[in-house]
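One chain comes next, on its own, written as structure tokens: the form predicted alone.
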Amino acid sequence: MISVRINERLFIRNPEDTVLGKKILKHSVEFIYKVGFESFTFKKLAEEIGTTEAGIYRYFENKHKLLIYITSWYFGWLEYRIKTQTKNINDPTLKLKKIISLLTEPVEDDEQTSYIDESLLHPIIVSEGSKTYLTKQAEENHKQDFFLPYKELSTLIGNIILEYNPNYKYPKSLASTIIEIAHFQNFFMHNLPSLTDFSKNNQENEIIEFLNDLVFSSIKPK
């Protein structure tokens, strides 16, 4: 069983501790995937899972904190996947290529996490994830470490960039850029094709090639 550490300030009661809490997480992912975050409400979720709106508020103060929760959960799960799949790789070039693939390729549901369907959560992160931090409250939320899993994932990638080239000046900036490009280009490809060179036919393979070209052109020792 995978355990992802989540900031306790994001919830009132830990949803992973109860059957109802896990049900809230499971159906929140499914419902947001289906209708989008703007149309998602606790009232609709309560009707969906056969509980009361008040019952959901016993776990989360509002839907924005719920979105931060599932986004944080995703980045923590992704960090676990990267560590697991790169632990026996010594070559930083191969590590970075593996990371780019993991960030970009379609995600399958992880059977180790029965209450979260990662194949549905990934497109939510692509289309809705930036809404967690592109807000007026971002600085205050940052002080409370709401975005820690994202920062830890960026640090992990940044450190591998430095393994490849210890003299590269911008490892943190490039690491977060890789994550964002993987998400935004995926979204553009499916929704705003005039903003990207990638087609739905070749899907994620072209984005992987683009990111490999961008990353290794940037960090290649001068």
Second form
2 protein chains.
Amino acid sequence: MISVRINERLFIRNPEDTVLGKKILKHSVEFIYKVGFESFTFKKLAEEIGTTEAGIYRYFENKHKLLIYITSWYFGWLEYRIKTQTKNINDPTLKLKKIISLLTEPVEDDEQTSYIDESLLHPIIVSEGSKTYLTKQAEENHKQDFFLPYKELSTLIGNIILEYNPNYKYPKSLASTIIEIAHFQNFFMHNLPSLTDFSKNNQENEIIEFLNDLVFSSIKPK
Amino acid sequence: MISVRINERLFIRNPEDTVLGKKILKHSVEFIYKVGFESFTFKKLAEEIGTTEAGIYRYFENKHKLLIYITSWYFGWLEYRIKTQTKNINDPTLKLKKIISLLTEPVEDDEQTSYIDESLLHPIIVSEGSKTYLTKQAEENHKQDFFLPYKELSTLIGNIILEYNPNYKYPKSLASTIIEIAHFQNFFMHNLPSLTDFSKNNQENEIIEFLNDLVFSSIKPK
DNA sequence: CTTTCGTGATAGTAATACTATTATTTTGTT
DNA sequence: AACAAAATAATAGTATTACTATCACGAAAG
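Switching forms now, from the form predicted alone to the form predicted in complex with another copy of the chain, please provide the structure.
Next comes the full complex, this chain leading.
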């Protein structure tokens, strides 16, 4: 049973420690997946769970921090998967390709974690992930390390890019670009397909090819 | 005096037709720039303008539609600028470079339009633009052509990419990628600089170089 | 000169985003 | 099995948000 370390300032009481806490995580993910973050409220969530609004407020200050919690969880879990799945790979080309696939492909529920359904988590991050930082509080939140898992993943990718080509000038920007584009093209493909070259359903492979082409064309030593 | 055609379903009464309507546009832009979209409410806006909440509701159904209005306005205006500034350019390389610059550079207030300050509009789009479509209603809104200006810009860019290299496989995806990355890297640079390779202030030129490198490496015929 | 239109003023409602307090149940410990 | 501590439920209350409805007034347009 793996567990992901989450910034303690994101919660009031650690939801992983209690029955209700885990229920909140599980049902938040399901509920946000279903109705979207805007329509998601603690009141409605409480009803779903069979607890009270006040009960949820004992775990999370507000729904925005809960979203950052979930997003952190996702990126921490993804980094863990990337590390285990690239441990025995030495070739940076293959490592990058593996990462691009892991970022893009639909996820299967990881049996090792009982209370979060990762197959729902991926579409949530695709649709809602960037809302965590696209706020006026971004800088302040960043200083409190709210986005650390994102940053660590980005750094990891950036370092592999440099392994591939130590002279590439924009490893960090390209790393964050890969993450964002994996998500955005996925969202577009499913919701605004005319903004992509991909057919509407489950053509994640085409996104992967697009990203591979984009990345390796750019970082190839000239 | 240029004006941008906006989807009529985005408003109840056309704000461009009246004094109060123009005031709403002008002060919305200023207010969203100042406090961010989440903290922006019609009540507070009404106080700023010296009108009432109900007064604003006569123009816009809700703040989300107002944001889509503003975003449409921005993309419509940008497309107009792109067209005038690339009219005499034949070389698709130069056209693409021009577009990347126009997408990325800080904007000066356009004296031709009196009631919207474009220099504030650009940072608003950077921070808030993607919130217009990252919702459960994206598909439905898309069908109502709420995102048409974005789509048209994307198509325009995609066509120039094909002009440059008719065999490039992902013109639409690369077009939407250029738009998104121009904005995201700008946001990161100003707010989460460790996710980029750019120094914190006003290094839009570096974003432009990054994007140029990314785009032309990818579309160069192999 | 009178009808329409734009705006202001006021009022009211349901939902959201919280905080506080007290009671009850579950659990972990001896 | 007894008891304390921790977790949860129940209830109540507030301020703000997101609206809708109605009426009155002044300006402009026919």
